[in-house]
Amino acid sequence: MKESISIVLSGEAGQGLQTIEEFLVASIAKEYYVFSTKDVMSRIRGGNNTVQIRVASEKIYASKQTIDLLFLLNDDAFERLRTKVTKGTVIFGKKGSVKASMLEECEASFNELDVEELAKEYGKIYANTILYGFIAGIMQLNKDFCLQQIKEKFQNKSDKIVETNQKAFTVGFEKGQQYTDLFNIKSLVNPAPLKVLDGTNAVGIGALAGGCNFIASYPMSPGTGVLTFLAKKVKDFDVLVEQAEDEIAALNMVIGSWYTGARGLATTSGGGFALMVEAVSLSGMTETPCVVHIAQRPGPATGLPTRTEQADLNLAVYAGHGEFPRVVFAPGNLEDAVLLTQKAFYIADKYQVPVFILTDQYLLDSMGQMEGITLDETYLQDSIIETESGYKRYQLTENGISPRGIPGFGSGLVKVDSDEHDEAGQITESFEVRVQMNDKRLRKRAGLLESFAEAELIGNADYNTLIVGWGSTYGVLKEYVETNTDSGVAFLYVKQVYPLHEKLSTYFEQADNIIVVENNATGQLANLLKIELNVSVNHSILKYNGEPFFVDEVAQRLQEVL
C-alpha cells in the first residue's frame, strides 16, 4: 500500500460535508494526489455519513480502510466507525464525543475541537467552512487557492456572504496550523494539471463524446446524477432531456429516439433496469440501437440503496428474453467511464445492438484525478444510410448487420416489428424465415469482438499469478501490484466483461494462479469466464456488504491465498 493519508468527516446528512468533500479535493489536488469517497446512509436529514478523503504523494485510485485523522460532526458517529480506527488514529471532535472506555479500547488520541462553538460568531451553518479550513490549515493548503474557491462558489448569493465564509475559514485556518505535525505527506514540485472530477460526471462526459442529444429516464439512485449532469448541458450540447413515468418508459423512448436517427441514453440502477428489461428485448428483436448505464447498488429489491456492490453482471449479461447479442462495458477508473461510454455509443449504432455501461455508487460518487485523454471522433460517424425504392430494413446480411434507414430519409419506407419478421420489416410465421432472422442477428457477435474493448494487463507480464479484476475493483488491485513486490503476480482488468474474446485465454494460460477479486457473493465474473471462456479460478474473493474494497484490506485478503 502507498503511503498516504486518510482523513474522514463524519456527521450526519444536512451538515454539508459534500461542500466540504468538494472544497478540501479540489484544494488537495493542487499540491497531492487524492482520492476521496464516501458512505451515505439513505435518508434525508440525520443518521451517519462519512467521507474519506485519501492523500498521497503517489498516484492513487482508491481508499483504505484504517483511518487516520477522524473529524466527528455528531455524536452519533464514532461507534459505527469503530473497526477502521487504529491506536495510530487522531480524533477531533467535541467534548464528550466518544466514551472515554471507547477511546481507551481503540488506543486511539482525542483532541477536543467544537467548529459549531467556534462558528457561533459567524452563526452555526459556517461550522462547515471552519472545519473546511482547519484541515486546509494541519496540511498547509494553499490559503489563497481556497479563500478564492469560497469566492467563486458563493459569489452568486451575496458579498457578505462571501466574506463571512472567508473569515470562518480563516478562524479555522489558523487553529488548524497548530497540527501540521500530524500531517507528513510531501506535497508534489509542479504538479501536473489534473482534472478533479467523480464517476458521474465521467460518465456524462462519456455520453456528451459519443454524440449522445436524448436522455430518458426515471430518477432511480445512484444512476440519476448522470442524468442531472446532462441536464445541466442542455443547451451547451443540444441534448433533449425527458424524465419519464417509469423505467419502462424511459427505455422505450430511448429506442424510439435511435429509431429516427438520435442517440438516446437511459440511466438506471439494477432495479430500474429489472423493469427496463422487456424494452431490452425490443431492441434485440428490432435491431434498433440503445445505450443504458446501469449504476449497481446492493439487491435484491431496493437493498442498500446509497451503498455499492457488482452484483448486476448477471442481469446485463442475460436480460431480455429470446437470444441476441449485447455488449457490457465494465469501467474502473475516470479515463475508462469517458472513453468506454462514448465507445458505448458508436457500438450499439454500428452493430444495432444493445449495449450496457455497467458502474457501480462507489465508481459515481468517488473523485478523483484524471490526465488528460484523447477521445475517438470516429466514434460520431453514424451507420445509418439514406433509403431507396425497395428498401429492406433486415436485409440478410453475411455479417448480420442490416443497412440501418431512418423514417423520413431517403425514399424507402422503415419497417420494423417486435414480431418475427422478414427482410422488410413483414411480419411472418415461417419457420424457415425465422431461422434466418435469428441466425443473422446472432452472427454480429463476431462483430462484436472484433470491436473487443481490451482487457488491460497491470505488472510484470512474466507472471505467474493472475488475480482479475472489473470495474472499480480497478483502483485496489492496481495499487496492490504497484505495490506488491511479488514480481510474479499481475492483474487483468477486463473493461468489456461481455462478451469475452478468446484471446483472453492467453492470459489465464500463463498463469498457475487465478483470483478473481469482485464485490458480489457468487462470483460472477469468475462463472462467466468458465462459460465464455472454460477458464477455472483457482479463488475468488468476494464482498457483499454493501461497502467497497479497501486497499489495505484487498492485500490482506490476498495474502491468505498467495
Contents of the next structure:
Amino acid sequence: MKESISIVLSGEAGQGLQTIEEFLVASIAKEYYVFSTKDVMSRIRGGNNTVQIRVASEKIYASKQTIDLLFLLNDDAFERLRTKVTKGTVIFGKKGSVKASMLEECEASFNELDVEELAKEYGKIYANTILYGFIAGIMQLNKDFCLQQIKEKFQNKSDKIVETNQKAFTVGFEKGQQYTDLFNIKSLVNPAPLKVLDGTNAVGIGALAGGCNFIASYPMSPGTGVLTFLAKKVKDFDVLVEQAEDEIAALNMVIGSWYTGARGLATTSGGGFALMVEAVSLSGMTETPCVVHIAQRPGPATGLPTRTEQADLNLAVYAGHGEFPRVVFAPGNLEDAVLLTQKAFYIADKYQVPVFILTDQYLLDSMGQMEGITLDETYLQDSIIETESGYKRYQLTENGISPRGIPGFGSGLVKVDSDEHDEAGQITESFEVRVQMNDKRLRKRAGLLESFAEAELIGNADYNTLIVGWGSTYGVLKEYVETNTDSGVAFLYVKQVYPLHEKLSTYFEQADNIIVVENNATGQLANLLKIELNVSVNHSILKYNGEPFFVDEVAQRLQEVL
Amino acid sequence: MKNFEFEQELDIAWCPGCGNFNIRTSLIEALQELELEPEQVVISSGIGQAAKMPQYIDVNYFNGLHGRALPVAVAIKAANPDLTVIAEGGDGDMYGEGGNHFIHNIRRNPNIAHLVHNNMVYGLTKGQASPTSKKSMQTPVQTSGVANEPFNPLAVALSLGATFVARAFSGYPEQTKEIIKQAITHEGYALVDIFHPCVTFNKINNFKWYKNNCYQLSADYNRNDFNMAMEKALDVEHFALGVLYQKQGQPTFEQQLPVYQNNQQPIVHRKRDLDKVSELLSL
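Structure of the form predicted together with its partner chain (previous: the form predicted on its own):
Entire complex below, previous chain first.
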C-alpha cells in the first residue's frame, strides 16, 4: 500500500458532505494525488453517510479501509465506522460524540471540534465551510485557491454569501493550522496538471465523445447520474433527452433512435436492465445498434440500492433470448470510462450490435485525477449508407455486416423486422433463410474480436502469479502490484469482458497461479474465463457486502493465498 | 402519385374475410392521396395480426416487439421530425401489453398517428380475451366468461388530453381512409380506434354486430367540444364513428424538445464537434 492519509467525513444525508468533498478534492488535487469515495445510505435525509478522501504523494486510484483522520458531524456515526478505526486514528467531533467506553476500546485519540458552535456567529449552514477550512488548515493547502473556489461556487448567489463563506473558511483554516503535525504527506513540488473527475462524468463525457445525441432512461441509482449529466449538456451538444415511462420504453426508444440514424444511450442499473432484456434481443435480431450503460449495484431485486457490486456480468453477457453477438466493456478507471464509452458507440454503429458499458456505484461515485487523453475522431464516423431503390437492409455479406441505411436518406426503404426475415426485411419461415440469417449475425463475432479492447498487464512481465480483475477493482489491484515487493506478481486488467479474445490465453499460460478478484459472490469472470477460454483459476477472492475492496484489505486477502 | 403497393403478389397471413384487408386498403389510399413519399413514411408496429400491416405496404418500417410500437415511433419522430410516423397494431398489442406506453405517449403528444385495429379478441394466439372484449364473452381461457370491465381507449385518451380521438369501422373503408388522412395530418398525437371483425375467433362482435351497434356522428357534430366527446366515448351501448375530438395548436413532443427550440434540423443530420467534448476534459 502506498503511503497515504485517509480523511473520513461522516454525517447525515443533507448536511452537505458532497460539497465539502468537491471543494477539498479540487484543492487537494493542486498539491497531492487524491482519490475520494462515498458510502451513502438509501435515504434522502438523515442516516449516516461518509466521504473518504485519500491523499498521497504518489498516484492512487482506490480507497483504503482504515481511517487516519475522522470528522464526525453527527453523533450516531461512530458505531458504524468502528471497524475502520485503529489506535492511530485521530477523531474530531463534538464533545460526547463518541462514547468513552468505545474510545477506550479502540484506543483512538479524540479532539474536540464543534463546527456548529464555531459557525454560530455566521449561521449554522456555514458549519460545512468551517470544516472545509479546518481540514485545509491541517493540510496547509493553498488558501488563496480555496477562497477562489468558494467565490466561484457562490458568486451566483450574492457577494454577501461569498464573503461570509470566505470568512467562515478562514476561521476554520486558522484553527486547523494548530494540527498540522497530524499531516505528514509530502506535497508535490511540480504537480502534473490532472483533471479531477468522477466516474459518472467520465461516462457522460465518453458518451458525448462517441457522438451520443439521444438518451432515454428511467431513473435508477447509480445509473441516473449519466442521464443528469447529459441533461445538462442538451443545448451545448444537441442531445435529445427523454425520461421514459419505464425501462422497457427507454431501450425501445434508444433502438428507435438508432434506426433513424441517431446514436442513442440508455443508462440504468441491473434492476432496470432486467426490464430492458427483451429490447436487447430486439437489437440483436433487427441488427439495430444500441448502447446501454449498466451501473451495477448489489442485487438481486432492489438489493442494496446505494452500494456497490460487480454481479451483473452474467446478466450483460446472457441478456436476451436467442443467440446473437454483443460486446461488454468494463472500464476500471476514469480514462477508460471515457475511452471505452466513446468506443462503445462506434462499435455498436459499425457492427450493428448491442454494446454494454458495465460500471458500478464505486467507480461512478468516486472522484479521482485523470491523465490527459486524446479522443479519437474516427469514433464519430458513421457507417450509415445512402440507400438506393431496391435496398436490402439484411443483405448477406461475408463479414456479417449488411450496409445500414436509415429512413429518408436515399431512395431505398429501410425495412426492419423482429421476426426472422429475408434480406429485404420481409418475414420468412424458410428454414434455409433462418440458418443463413442466424449465421450472418453470428459471423460478426470475428469482427468484434478484431476490435477487441486490449487487456492491460500491470507489474512485472516476468510474473508467475497473475491477478485478474475487471472494472472498478482496477485501482486496488494496480496499487497492490505497484507496491508489492514480490516481483513475480502481475495484474491483468480485462476491459472487454465479452467476447474474450483467445490471445488472452498467453497471459494465463505463463502463470502458475491465477487469482481472480471480483466484487461478487460467485466469481462471474472466473466462470466466463473457463467457458470462453478454458482457463481454470487457482483462487477467487470475492467480496459482496456492498462495499468495494480496499487497498489494505485486498493486500491482506491476497497474502492469504499467495 | 407514389405507389405503396408491391409489384409482386403478397403472401398475406390474414384469414379470408379478415377486417385487416379493408384497413390496409384504406391506409394505402390515405398515404397515396396525401401524396406522401414511401421513403418519408415510417410505420412502427408491434406483434399480432394487425401489427403485420407494414409487411404488406411498400414503406419504411420497424416491426418490433409486442406492445412496443409507440416508444419506437416516438423516438423515430423525435430523432427525425421530417418523417411521417405511424404506429400500428391491435387491441392486445396497444392497450394490453403496451398499455403503459399508450398512457404516457398521450401525455407526450408526439406528432404521430396511432392506428389500433380493435376486434375485441386475441386472434394470433387463438381467441383469448383482449382488454376490449365484452364482459361475459366465453373464450378458451375465460371459460366462465370475461369478468373484467372492457378497456375504453377513447375515454382514456380523452381524459389524458389526447388532441385527436377518432373511431372507425373497417366495414366503411371510405370513411376509415378519410379519418386516417386526418389523423396523419393532425399536428400531435392522433388515436384512431378501428373496429373490425375477427372472422375466426370472435363470433359475437361480427360484421353484423358492428353494423348494428355503431352509428355515425351527425354532420353538425362539434369535434372541438370536449364534454360532448367524452359523453360519446363513454357510451358503450352505441358506438359513435368519426372524429370524436380534435384540439389544434397544442405543442407537440418534438416541438417542446430543447434540441428543436432554435434549430429545426433533425438531430440525425447535425454535425458533431469533438473539440467541444475535449474541452470538458481540459483543466
